[in-house]
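Take a look at this single chain in structure tokens; it is the form predicted alone.
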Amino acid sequence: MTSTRDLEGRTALVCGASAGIGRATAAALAARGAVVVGLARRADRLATLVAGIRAAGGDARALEADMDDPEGLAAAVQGLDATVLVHNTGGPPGGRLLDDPPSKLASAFQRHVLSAQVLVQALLPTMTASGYGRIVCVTSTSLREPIPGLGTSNTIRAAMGGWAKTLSGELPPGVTINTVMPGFTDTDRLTSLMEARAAREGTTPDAVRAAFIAQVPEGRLADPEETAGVIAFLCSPEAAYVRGQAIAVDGGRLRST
């Protein structure tokens, strides 16, 4: 972890902080001096996160809320003076887009786009008043290149990309928004996707894992901490002139520029 404490005195709201990239990001921002508010549904995991950050000398608290409930989410963050927002939430289940009912797309849109809109509108007054705001959206490389078998996810990630890029032209000076596109990252989410794909294709999760890795020039899955490091940089004062960008953390898997 970095020894730089350039977020000292700032509050960072990290969504999906109970596991995977969200959990690693919460730790990375705490190491930079931020007071971390970890948001998730699982109170027990949040308690473990908070205890771990405090044991390492950081400051954190838990905020139990559901990204599928826009009204409840708005109430949960009311009055929160965060100037850093990391929007991160679980992706929809896999499957072909042709087979997905409209309700699945509507649910995914609510969890991702609507929750992001609610949180930005809630926190923007504090960011604007302080002259400092960092918004980072965690999406997927499917924003740029759709991943077979993830029809609804591909669609919603693209919507999030368009939402973030639009806001990059509307937010006031000093308040930036960027998107991080993780590649194949060693998380519970990827494990569940590999298991589901193996079941559909009549193969094994290990075979699917090997096929995923074969697409990555770095020859391995990413650690959540590697993605968290990029997110933490985008939240820092150093990234003040990085705005409206979609940055892949994928070991070189994307074939497009």
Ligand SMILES: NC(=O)c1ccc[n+]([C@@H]2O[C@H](COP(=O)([O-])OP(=O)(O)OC[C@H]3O[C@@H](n4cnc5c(N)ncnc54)[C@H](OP(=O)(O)O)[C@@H]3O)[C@@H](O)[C@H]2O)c1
The other form holds:
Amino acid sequence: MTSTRDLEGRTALVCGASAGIGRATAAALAARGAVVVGLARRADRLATLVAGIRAAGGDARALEADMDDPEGLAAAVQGLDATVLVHNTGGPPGGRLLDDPPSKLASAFQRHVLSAQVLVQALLPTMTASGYGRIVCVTSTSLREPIPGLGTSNTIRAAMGGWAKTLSGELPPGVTINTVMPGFTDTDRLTSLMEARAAREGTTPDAVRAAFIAQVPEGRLADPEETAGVIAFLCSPEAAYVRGQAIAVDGGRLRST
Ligand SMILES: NC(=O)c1ccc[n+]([C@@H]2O[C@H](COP(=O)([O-])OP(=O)(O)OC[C@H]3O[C@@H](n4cnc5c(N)ncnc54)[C@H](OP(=O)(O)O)[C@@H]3O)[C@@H](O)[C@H]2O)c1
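Show the form predicted together with this ligand, please, because up to now only the form predicted alone has appeared in this conversation.
Then the entire complex follows, led off by the chain already shown.
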């Protein structure tokens, strides 16, 4: 983890901060000096996150909100002076796209794209006024290469990619947007996907894990802290000229460039 405190004096809203990549990102941004506002539904998990950041000498507070509820989300962030936004939330359940009911796609669109739209519209005036804005959306490598068995997820990641790239052309100078595409990352989300896949295929989660790792040139899963490090860089002043990019943190698994 970097020792640079280049986000001192800035407030960072980190969504999905109670677990996995979001939790690691909250810690990484706090270590860079940001005041972190950690958003999620589970208050107990957020309280643990905030206590951990404060114990490490950082500053954080919890914001309990549900990204499935656009009006509630807008109300929760009203007046927040954040100039860094990490958009991250729970991925849709797995399954073949042909088997997915339209309501599953609609729910995923609401959780991912609508919440991102609500948050950017709420925070943009502060970012514009301060001349500094960093928006990073956590998506998936399936934005670029769809993953079999994750139909709704593949669809919604591509939608997020188009949304972010479009905004990249509309946001003012100084306010950047990028997406980070995690590969197989050792979190609760990956554990539940491995269990579901093992049940579907009549095998064990360990066998699924081994099959996942076999696709990765680095030969292992990512630690969430590794993904968080890339996100934190994109939030930093150093990344001012990185804009409109989708960056994979996948140990080399993607086959396309
Ligand atoms: N792990 C991987 O291998 C991997 C690979 C590719 C892409 N991704 C994607 O990267 C993102 C983060 O993954 P992860 O592995 O860190 O997931 P995770 O461990 O399941 O954590 C998800 C986080 O999102 C929050 N969240 C879920 N639904 C929410 C809602 N409706 N409102 C507010 N917060 C909500 C959860 O908090 P609460 O439950 O407390 O609300 C939790 O903090 C997901 O979109 C995931 O699909 C992950």
